[in-house]
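Next comes just one chain, in C-alpha cells: the form predicted alone.
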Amino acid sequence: MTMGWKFTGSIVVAVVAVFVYWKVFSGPSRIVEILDEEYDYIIVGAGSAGCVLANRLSEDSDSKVLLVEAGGEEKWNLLIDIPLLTPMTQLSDIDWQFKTVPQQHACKGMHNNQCRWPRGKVLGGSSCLNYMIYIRGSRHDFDQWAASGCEGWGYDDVLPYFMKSEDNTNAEYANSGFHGKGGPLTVSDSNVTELTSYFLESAKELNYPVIDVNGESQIGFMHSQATVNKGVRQSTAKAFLRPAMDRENLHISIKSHTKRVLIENKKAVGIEFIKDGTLRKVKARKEVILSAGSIGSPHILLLSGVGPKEHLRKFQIPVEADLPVGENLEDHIMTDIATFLIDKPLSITEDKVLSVSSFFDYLLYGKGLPSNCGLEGSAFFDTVREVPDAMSGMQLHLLASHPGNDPYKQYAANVNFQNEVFEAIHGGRAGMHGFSIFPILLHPKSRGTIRLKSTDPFEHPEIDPHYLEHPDDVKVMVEAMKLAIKVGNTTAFKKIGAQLSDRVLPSCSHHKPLSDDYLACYIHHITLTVYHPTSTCRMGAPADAMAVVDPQLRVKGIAGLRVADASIMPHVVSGNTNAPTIMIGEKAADLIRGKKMADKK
C-alpha cells in the first residue's frame, strides 16, 4: 500500500521542489493570531466542506468570515502532496487518530477488536488524508433524500453544485453534460499501470458496461478519477482556501480547538475555543456553521448542550435542544480477501517506484507511479439477490498492489492489525507482484453512535459504528466478496497469471476456505473502514424526529446555527464521500446567502 520511508528519502528532490513551490508561490495568508471580537460568520472546521464555505462566503466582501481549525497548515507537510504517500499521512500529527470502541461483531483481527478511524486534523481536513477518488454517489441517493423530506436535495438540485466545483481534465467527460470545467477542484484520470485495462476487460466478460460512474448511470466499471492536478493532491485547502487567502474579509485561526458553541436564548452567538492553552471567545453576528465532520460536529454540539437530553444530563451539561445528535452513524466497510498474485511485473512495487524513470517522470512531468494513490478502478453493482430488500449496494476498488507488498507494514499499522493475523494472511510477500480488489458495503443496515466520554473537549468521543450488527450486512458483504473474487478470476486477469491468495485466516480455519461461512468469518475479523462516516447530524424534514438539521441545514430549535459536512447526509451515499461533502459545502454557502442555483440539469 505504501513504499515506506525509503521511498520518501529517494524522492527528496521532488519533495524539495514541492516545498519550494509552496514556499514561493503560496501567496498571501490570512492566518491570524489576533482576531476580531466579532465576525458575520464563524466556520468551525477547515475540512472538505469548511474550506469551500470559507471561499464562497468570503466572496461577499461585506461579510467578515472566520475559519477555525484545530490542526495546522497543510503546506508544510509534504507527504500530503504526493498521492502515493497517502498511507503515511495516517497516524501522523495531521491525523486525529480516532479508534472505535471494541466491536462485538467486527474488527476481531485488530488489536483489542478496535478499528482505526483516520480523520484529518489540518487545513483541508480529511481531503489531505483520503485516497482522492472522485465519486459522487448515485442519482438515486439524492432523489431518496428529497423524497424523505429534504426538499431541494434531489439529484437535479445537487448536480449543478457538483459541476460548479469541478474542473475535469478528461475532455470526453467534461463535455458530457455531467461534469464541470473551470471550477476550482481539478479532477483527472488516475491510472498508471496496465492493471486497469485488465479490470475493464473483466467488466465486458461479466456483461457490465465500462462507463463514467459519475454520469448518467452508476452501474458498471470505470478507471479511477481523482482530485489530483499534475501529480499533486488537490485538497480543499489547495483548491478552495488558498486562492481566497488574499481576501481581507477572511481570517483563519489554526491550532484552535473548539470547546463549544455559545448559545444564548436558543440562539448561537459565537464559540469558545482553546489556542496556545488559553480559552478564547469570539462572537458571530449572523451564524455559526459547524463543518468539523461526522465525528467533530456532533462532538461539539453535545458539548454545547445540543443532543439527547438523557446523555447530556449524565455529564451535567445544560440541555439547549433535545436532538438525536450522534445517532444514525453510517460508514462503508471493506475487506482484503480478494488478493491476487500475478506472474507479470505490472503492479506497484518499491523497486519500480525507486527507478530513475519513475523519479524523473514525477519530478519533471507530474506523472508516473508517485502521482497515483494505487486505486486504479471502481465498479458498482445494483442487485444482491440473496437479500431481496437490500438497497443497491456493492462497490469494488482495484488496488494496483496488495497488502503484503509493504515491507514497512504501514498498512498493518494503519488498520490496527494484530501482528500474527497480518503475518498469517499477508506476510512474506513484499516485492511480489499482484493486485487486490476490495469489496465495499455501500448501504449498511447497522447504525452506530458518537457519544461523549467526558466534558473535556480534548478527549476523543466514543465512536461505536456497531459494524455488522445487522445480519443482512454480513450477507451482502459475503456476496460482495464473492463478486470481487469472481472479477479477479476472469479470463482477462488470467492472462497475467492471476492467482487468488491461498492463505487461510487461522481464526476461520474451521470453515471450508471460500465457503459462505468462511467469508462471513473473514469479514467479522478483517473489517476495514473506507473512511466514510456520515449521518451523525442527520438532515430531514422539520417534523422528522430523527433529524438534527432541516433541509436548510439549520439546527432545529437553535437560531443562527447550521451544520454543513458529511454528518448531515440522511444516509451515506453510494460511493466515496469527499465529492458529496464538497457539494454540501457549495450548496450550504448558497443557502446561507439566500442564493439559488439557476441552471439545473
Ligand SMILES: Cc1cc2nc3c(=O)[nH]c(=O)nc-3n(C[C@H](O)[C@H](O)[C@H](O)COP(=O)(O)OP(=O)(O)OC[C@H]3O[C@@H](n4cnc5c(N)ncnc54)[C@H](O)[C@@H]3O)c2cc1C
The other form holds:
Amino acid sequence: MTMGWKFTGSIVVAVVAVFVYWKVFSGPSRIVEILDEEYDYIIVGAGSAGCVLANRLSEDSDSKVLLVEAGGEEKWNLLIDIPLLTPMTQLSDIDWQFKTVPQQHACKGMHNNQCRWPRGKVLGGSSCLNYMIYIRGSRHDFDQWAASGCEGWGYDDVLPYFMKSEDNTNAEYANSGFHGKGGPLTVSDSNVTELTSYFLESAKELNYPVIDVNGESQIGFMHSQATVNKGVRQSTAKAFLRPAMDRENLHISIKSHTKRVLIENKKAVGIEFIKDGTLRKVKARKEVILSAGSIGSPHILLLSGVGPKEHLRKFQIPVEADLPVGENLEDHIMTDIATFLIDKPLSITEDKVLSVSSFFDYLLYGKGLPSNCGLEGSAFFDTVREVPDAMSGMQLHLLASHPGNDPYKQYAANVNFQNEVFEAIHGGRAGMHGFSIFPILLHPKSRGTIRLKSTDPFEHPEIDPHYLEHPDDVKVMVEAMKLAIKVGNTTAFKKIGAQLSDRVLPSCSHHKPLSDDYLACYIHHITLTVYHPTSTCRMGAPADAMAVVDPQLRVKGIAGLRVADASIMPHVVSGNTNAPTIMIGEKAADLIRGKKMADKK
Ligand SMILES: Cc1cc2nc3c(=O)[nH]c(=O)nc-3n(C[C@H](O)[C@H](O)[C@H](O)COP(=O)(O)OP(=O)(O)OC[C@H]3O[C@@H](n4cnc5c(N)ncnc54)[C@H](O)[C@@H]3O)c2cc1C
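Please move on to the form predicted together with the named molecule, as the form predicted alone is already shown.
Okay, now the whole complex, with that chain kicking things off.
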C-alpha cells in the first residue's frame, strides 16, 4: 500500500517537473531550415565562444547574423541540465567522441594507448559537457600574452570582459571589484558536501591562504564556483543564445557540418556546409568567424587551404595561406593517484543521490547533490614557492567522490581505461566513501598537433598531443602528485579517517610505491586530459611566425576571416578554459564591431 502511494506520488512529481521544465526552457526559436543567400556575419560553431558572439553581434539590429552548428539543440536534455549527470554526456550523441593517436609517453593504461577527448556537438558546444568550474586563469597569463605581442590582451584589458559576462551570486565576490553582476552568465558557489571544509582547513595547515582564485591573486585554496543557476547548468546556449532567439536578425542552422571557408582572391566570401546530406553554400557580406573550437577550427582551416603548405600539398589542397594551423597544441593533464578512502559517510554516493530528500531538495530548491558535478574545491601552487604571487604551475581539484565509486563504470569508459588496469587500481569500491584530489600540470612544455587524415570533412582529424614528451612535464607532474597526496594526508582530512589508496598499478609495481620513479611511471600510464586543448590557431604579433591570427583575431593573409575560440590562446591559461573562452567571445565581438570596453580596472 505504502509502495503504491510512493509510486503515485513519484509520478505526480515527475509530471509536475516535466511541465515546469517545459515552461522554463521552451522559448522562441530562430532555428531555420531555409537560409538567406547572404549574411553580414557567419559564425561557425555554437560553443562557448560562438554563442557569445551570436548574442553580441546580433545586438546590432542592422547586422544579419548566421550561426552554423554541426550538432542539434540542447533543450530537453537532462544529462546536460543536471550537473551531477555531467559524466553521462560523454560518449553520447552530443559528444564528438575524439580520441588521440596512440601515445608514446602517455595514456599507457588506456586501450591502445589512446586517450579519449570529449567535445560538445550541440548548441552550447563543450559548455554543455563541461564540469562547469568557473576559473579564469592567472593575471600573469594575460600579461604574458600582451608582453609577447598580443596588444590589448593584458589582464587590465580582459578583466572588464570577464566581468561583462558574469552574474556572480556570491555577494562578497560580486562586490570585490573583480566580478560582474547582472551579466548573462550565472556563476554561483557550488558545494554540497562537508569535504570542502576539510580541504580548506588543509590549506591553513600547509600555510596557503583561502582566497578567491579569480581575484587579486591566484595562489591558494578555494571552494568551487560554477556556471550553475539554481541547480541547472548554464551552458552558453542557455546564458547567451536562448535570450537572443527572439531577434529577427539572427538565424541558426543546426545539424550543419561546415566543410570549408570559401576564399576568393585572399578574402573569405562564405562557407560550404553539409546538411541532410546536401552540400550548401552561404555568403558573408562582411566576415566569417570560426568558433569551432581547438579541434574544429584548425580542421576547417586546413580543409580551406589555410595551413602548413607541405601538409596541404600532401592532400592536394590549394594553398591559400601558409600558416602554422594545428601546431602548438597544448592541453592540461591530470591523474587519479591521490584517491583516499574515509570512515565517515561524507562522499557523494548513489544511495544518497537517489534518496527522497535529495530528490525533493533538488526539485523544489535546486539544491543538494544533483546540483553539483562533484568537483568541490580548487587550489593553485607556484612551482617556485619563494616568488610571491608567482604564476601557478600546478592546480588541484577536489572531487567529493573517487573513481571506484561508480557502479556504472562511466568514468572508466570515458577515459578509455583498460579493464584490468581499472580493476587493479579502483575496482570493487562502488558505494565506499572517499575523495580524490586530482593534480594538474598547468604549463606543459610538450606541444601537440592537429592534422588532416583525409579531405573528408566528416573524418576526425588526427589528434596528437605528444603528452609528456618533454621530460620537465613529468617532473612537474611528479611534484603535483606529491602535493595532492600531502593535502589528503593533512590532519584536517585525518579527522575523517582519510587513508591513501593502497592499490598498486601493476605495470609500475617494479618501482617502490610512491617513489618518484613510481609516480613518473603512474603518470605515463594514467594520463587524463583535463579537457583544455588550446592554441592550435594561436594568436600573436603580426610578425610572429608561429601565429595564425593577429591580436584582432584576423587570420593572417586572408581578409574577412577571424578565429574566436579556445584555439587562439597563445598558451593555455593557468586554470580551466571555459571562462577565458567566453571572455574571448566577448572581446572578439567588440573587435568586430569596432567597440571598446569603457571601464578598465
Ligand atoms: C568534458 C569536459 C569538461 C570540462 N570541464 C571544464 C570546467 O569544469 N571548467 C572549464 O572552465 N572548462 C572546462 N572544460 C573546457 C571548456 O568547456 C572548453 O575549453 C570550452 O568549452 C571551449 O570552447 P570553444 O568555444 O573553444 O569550443 P566548443 O565549446 O567545443 O565549441 C565548438 C563548437 O563548434 C562546433 N563545430 C565544430 N566543428 C564544426 C563544423 N565543422 N561545423 C559546424 N560546427 C562545428 C561544435 O559542435 C561545437 O558546438 C571542459 C571541457 C570538456 C569537454
